[in-house]
Amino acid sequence: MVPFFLRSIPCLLAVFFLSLDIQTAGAQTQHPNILVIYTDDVGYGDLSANGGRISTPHIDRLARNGLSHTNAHATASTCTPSRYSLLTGEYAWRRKGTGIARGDASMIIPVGRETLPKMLHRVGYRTGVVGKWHLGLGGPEGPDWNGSVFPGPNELGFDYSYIMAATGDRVPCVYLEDGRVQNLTKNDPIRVDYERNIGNEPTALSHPQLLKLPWTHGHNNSIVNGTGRIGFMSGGHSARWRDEDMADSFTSHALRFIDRAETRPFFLYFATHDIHVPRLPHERFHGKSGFGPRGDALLELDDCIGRILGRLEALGRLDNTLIVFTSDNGPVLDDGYVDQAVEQLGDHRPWGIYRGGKYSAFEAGTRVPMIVQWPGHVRRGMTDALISQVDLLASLASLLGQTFDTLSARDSEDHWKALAGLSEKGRQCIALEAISGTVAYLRSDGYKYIPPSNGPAITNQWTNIETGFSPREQLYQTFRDPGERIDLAARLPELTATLRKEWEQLRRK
């Protein structure tokens, strides 16, 4: 007869290995791959999943398989402050010098402070950023384009970076990989100046006949790839990009990063440039949307996302990848070039049912699409919980059981349950920064306070976006009046005073 303790060994071994499986599954649950797709100027109504007239099937696939947030906000209606807040967990308006950055700006995030990639790096993630940076590079003297561009993303917690310094309409028009300008030759050094022309480079003012994309306002400096830019650049001819290849270049480097992250979970901050100006999508998308170059660029964006989803699926990593898709601010049509964005808009409404757009204090400036997908962990469907991108740092830290510097990332709150659809309770209130430093205040009950401002009511005659600026206080109920047409400040003076006080308390925090 076999002794009892020997007969028990198979059962004990089975329990032991089952325990290992559970621990492994738990580890995978706590350490999913994380992909943040941060798009540029994509409005809430741009997605066909949100009623847009331009088909975005790959983004719609995310919406079908994930959770669509209908009340999610960028922290600002312009790019640099939104990116600052997402990566640092701090409202950008708390820090000077976080407005729209020039292409030669020094890095605006201090090297020693907490960031989202630093927090994830401590957990064991391989971290990467691919795409638009627009947070400055180099020290106080500015970046050295012909040497090592230090500090940069790699000093803020990213193991790998392949970026453009600012935006496609700003010089220098080159890519940097881990702090080095790519394809630069020593005998053709780069010079950048934002005050005066340098060298003998043609400009959009002096040589308009060289332009393939005319400008309407603000883009009449150095010509690169037949397009006038903001700022002046000379040299670096072998390193200059062709705008039409930009989306493919970013996507190929994103795929390469994913392919190389085999033994560790990865965090990829994929900051696309579509559909920011200049809108010069690859030739294979020309005329495909029926809504002009802006619509074609939206198709290109969707295609890039489809390629990344396809690679994750082929590698068997899609189910254990937490994907957050969102935008840095609301939409804009004419943002400086003659690309028929207004004339070919048709019945497409990039802002959806909301008022304003990029630069604005109204809802379309910051209410942006947000989709969260992680099969088995994030609920499918829709939620109207109030969400701010500034909370991504604290929420992911909570998911992973990781601490972070709450003094540095002082505005980031843990709302993982709301992000995942496990709770309908999001933020109690958020601050929303418009251009020129005006900051609105929105509560979870839908009431929104816009403080007095001396700024213009309309951005300019070309962009033609309502800013929401007024010398008087404004109060709106965004649930019942999403278009912010009925100003309640005079009718509800006590409530207006309450929100003003709450906003002041948040500002002094």
Ligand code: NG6
Second form
Amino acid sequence: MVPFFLRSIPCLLAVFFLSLDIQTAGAQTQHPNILVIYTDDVGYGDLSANGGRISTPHIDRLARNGLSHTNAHATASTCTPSRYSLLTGEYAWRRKGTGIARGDASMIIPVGRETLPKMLHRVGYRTGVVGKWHLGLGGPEGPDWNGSVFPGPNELGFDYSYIMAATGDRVPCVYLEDGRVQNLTKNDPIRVDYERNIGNEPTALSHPQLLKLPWTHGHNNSIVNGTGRIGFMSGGHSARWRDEDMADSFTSHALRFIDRAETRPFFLYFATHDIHVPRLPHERFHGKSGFGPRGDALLELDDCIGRILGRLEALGRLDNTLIVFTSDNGPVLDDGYVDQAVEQLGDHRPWGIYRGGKYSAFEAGTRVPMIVQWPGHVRRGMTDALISQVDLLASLASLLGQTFDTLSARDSEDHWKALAGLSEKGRQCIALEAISGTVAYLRSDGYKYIPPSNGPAITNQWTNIETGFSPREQLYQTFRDPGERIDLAARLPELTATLRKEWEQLRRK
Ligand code: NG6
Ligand code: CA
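Can I get the form predicted in complex with the named molecule as well, since the one above is the form predicted alone?
Up next: the whole complex, starting with the chain shown before.
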């Protein structure tokens, strides 16, 4: 086998020459538009560029023209904490109440905190969020769905917001634009309850005959659009979404935001619902992937991205837009509905060569696809540099020459060069949060420490994902053993103790 340092030489030379080129080009340009495409539950191996079996030509085009990261991580293997960290630059496990949020949760990020959109706003960006929020809304008493839903994204640095409050499978099933529920009529107010049903509203348990998409676990409260949800809602009938139109709705609002003729550059946080459950893509994608609704949702996601790239190109803005495509956590098959995700998987491997998935402390939980594209500024190809999404804030601040509140965004490190492929040196270490708050620790030399945990080894019989939880501490060497099959903790007790100490220090920081 060729030693590592010899294998690295061609790569390092490429980085050197390309960075010369890229830096010269960078000196003359203005601030780029920034588009963060934050997908939901898309696994590392879901992309055809990473070996997936479902063809995603637009995402592949991003990968061809940009830099594919092989060692980029969401901070958590579930949605809310990952989004919290991306926007605040702080690991979510440092804060109570940052686990998967209910649909009626109060806003989790205090208004005074530093955020990525606030920082970009200070630079002069026009900032917008379109898509999934899932970080709570409103003050301590929760959101007032029939009035002004305040505070929300617009108080955290976004000039514009068009969002769903939580997830596709949680009530209320409505869109909010700049803090107001869209298409709501006064005589049909919305009520939301996460404890009990409201009046005699049909539920998935009481009226299974009304379901077009049956549930496997959870998801048996209110029925909206023939689909059982988490939580109960009544009213707001004219405001309710049709799941099949959701991707089109988000995309058209994203396009409208991009289209606005302004001299300021834009920052768009485009947080897609695809490919989270319920997987109800538009009818035009039905049966198109050959891998069932989960695959069809992936095609829909690819289509949305294609439309956005196409519009940027038509406006002549593609070359001056920095695009970061990534995902909030790893993949899951049965996440609560009878959608054939397991049965129609075929030889597609959403988790790639990694172990576990969504919810998990194993690599597939947080090692997510990440593609960065900005022609002339970001190297094309692949990089193995260790990167966390928590670093986006500091890295973009560094690119733009902007300061930020480092006390508030205390975990965010500047790794712009690694993000752009101008250096192979990323983070020294990274913290990875699994469901129920277990936090694993990964170093840039590939060693990974998972602390002891009393949680179950498998999430549950339906999602059936290995959590990585064990009453004993575990140590893996993820370069030589990316599938985390060989637990080295007993064989290497000193190294295990070193990682445990480093992990404790990071937790106390
Ligand atoms: C779980 C839901 C799952 C999904 C997840 C959040 C059940 C049984 N499961 O509690 O369906 O909604 O929460 O996913 O209710 S995430 O990607 O937003 O974190
Ligand atoms: Ca998710």
